[in-house]
Amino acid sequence: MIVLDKVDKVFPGTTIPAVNQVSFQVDEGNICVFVGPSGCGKTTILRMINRLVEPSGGDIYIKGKKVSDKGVNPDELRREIGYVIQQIGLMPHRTVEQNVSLVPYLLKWPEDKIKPRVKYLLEMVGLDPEEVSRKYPYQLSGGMMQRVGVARALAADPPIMLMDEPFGAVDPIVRGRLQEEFLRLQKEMKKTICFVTHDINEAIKMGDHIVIMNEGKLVQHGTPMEILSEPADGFVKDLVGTDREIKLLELTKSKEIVKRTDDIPSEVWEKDSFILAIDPVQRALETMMKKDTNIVGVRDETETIGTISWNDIKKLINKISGDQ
């Protein structure tokens, strides 16, 4: 869906690249999280994808098409990409309804299509349209404004979303709720999402794929489990912290270690010991203890896809422990 091929960015007046020979791919329907310290190039990459910043070198492709081609209109490109930022960026002089409907109006949607869309989106992000539609941003809490920002980014149903520290401006409790709500929405939406954060815990929780940046360079990329179990160097080890086993259990999704099989042991069915593929590995362990079993079944939205055993979890933890 999105491919970066040896992308560079050197800003005018500087000689050190803000982004240096970065290459990776974001698969369709996945959340790819960019994480690293301030100034490492995360936001610059995000802004190059929708051409708010032009690369100095290399190429960026969306659905196989180079975004820098002369035939690609930057404004039209951006209208097909939802964009959510930490500061939310809501227009203070416009109501919630007017903010959410901005892009559909620019795309000249008919009025009878816009209003139902706004109502649907506000309900989808957990807001009451009757309560908030006519309010202005200053009348909302920080968490409510973030929800409106997400609704606005989804208004024209873009296939791609760019999210720059979207939950960073709210307190930890609200942030956790917003993360859970967004993961729930993503199960339904299946958007292709590039997500910037400086918080490794958020990256592991939210990401299907993680890109770790430092000083403009891509240090490591992979699944959350790969990052936790096989950090590429000392920088990545320090970033993920010394509690990698705990992070693995709490933040890694069960789908990353599931053994896919149609042959589900009878014990799983008899004890009704099932978890969801998006549940953390910790949920698998808790279910084993609660059901007094050494194996659980794993389900996605529609069917049972495999199992996780105590030995699967133990092998992973032992691999991490032996590396420290």
Contents of the next structure:
Amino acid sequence: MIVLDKVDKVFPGTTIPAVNQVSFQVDEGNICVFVGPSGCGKTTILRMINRLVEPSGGDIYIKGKKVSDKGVNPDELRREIGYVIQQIGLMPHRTVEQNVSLVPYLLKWPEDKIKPRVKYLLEMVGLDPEEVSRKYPYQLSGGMMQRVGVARALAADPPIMLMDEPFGAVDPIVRGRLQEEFLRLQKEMKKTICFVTHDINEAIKMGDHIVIMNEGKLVQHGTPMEILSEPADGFVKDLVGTDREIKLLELTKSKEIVKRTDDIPSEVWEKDSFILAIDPVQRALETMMKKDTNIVGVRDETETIGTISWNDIKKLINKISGDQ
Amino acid sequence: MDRFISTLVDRSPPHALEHLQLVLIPVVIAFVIAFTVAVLLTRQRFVKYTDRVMTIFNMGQTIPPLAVIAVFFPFLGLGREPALFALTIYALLPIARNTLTGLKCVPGEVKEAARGMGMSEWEMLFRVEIPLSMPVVMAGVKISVVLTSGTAALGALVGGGGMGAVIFAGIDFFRPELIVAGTLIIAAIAIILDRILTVIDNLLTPPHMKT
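Switching from the form predicted alone: structure of the form predicted in complex with its partner chain?
Entire complex below, previous chain first.
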């Protein structure tokens, strides 16, 4: 869907490239998260995809079409790509409704199509259209502004979204909620999303695919599982943190390590220590501690499908940290 | 007292009207020039000329209007036109300076988002930059109006008419009531124009964005 081929960017007046020979691909319907320290080039990559920054070398393709082709008008390209930034950048002199309808307006949608669309979008991001439509941005809380920012980016139903630390400006509790709501939305929308963050935990939570950047270079890319279990080098290992085993326990679904059996030990029944197959393995660990046991039963929606024991979890952890 | 009132009521109105023209015509022309130039100076292609152009506007403000008239006397002669010309030059700086400041103060993230949404340069200018800088621009226009109201009194010295004619008559013939009446009316013109501009400003700007 989005392909970068040996993309370089050297900003005028500098010699060290901000982005250095970066190639990767984002598949349709996936969330690809770019993560790395400040100045690693992740935001520059995002801004090159919608041509807010022009690459110094290499090519970028969207759906097989080169974005830098002469026939592509950058303004029209951007109208087809949702864009959310950390500072949101709502227009302070326009109401919420006018802000959200910006792109449909630029695309010259008929008025009677824009109004219901704005209402639908505001509801979708969890805002009450009656309440907020006529308000100005300064009357909203930080979390509400972020929601309006997302609604605005989704307004013309673009197949691609670029999100630069979209939940960076709100407190951790609101951030968690926005992340979860966004993931739920994404399940239905199936947009192709490029997501920038400096927070590895957010990357693991949001990403189908993670691209790790450092000093303009792509250090490693892969699924969250691959990044956590096989960090490419010391930098990635530092980035994912010393608690990567714990993170993997959060990331791994119980059904992935469950020992399928009909023979459920009586201890499990006695202590009623069950978890769901879709729960993370971490839940198994929590349940074991809470119920003072070393084995839990795993339930599907309807029936008990097997068990996870303390030893199974240890094996998983050893597998991850086998190289240490 | 009687003479003062008769001055105010009988002699002043035609001069006041002239004076109003000496204020409004230069300010409107100065607005068109200064606003356009300032907008151009914030466009990427012209940014490099900013200092040079602003120096010219600064000079327009520093050189006394009478000197301007003296310099252009060979071309424009005396009367109303050279007065309007000198006052226009005098009115340029506050509008240009404030427009420039206003446009530069538009928050970067709003411009970034607007560009990222796919606004063209023109759409950005008319839908984001100008509306957001309007309060600062209008403040500049108000300064120009008040400055020009006072300075326009000098127009009378070159035959441009206006309330200056009443004041200078008062000075020449030792008639203080003429001086007081002229001054009061000039002050009234400045205040009324300022109020009118405030109303316009309020119509252009949502309530929470007033300066």
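Rigid core (definition): largest C-alpha set, two forms, superposition within 1.5 Å. Numbering follows the first chain given and starts at 1. None of these values were measured; they are calculated from a predicted model.
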property: Rigid part between the two forms, I173 matching I31; result: yes
property: Hinge rotation between the two forms - smaller rigid part turning relative to the larger, in degrees; result: 39
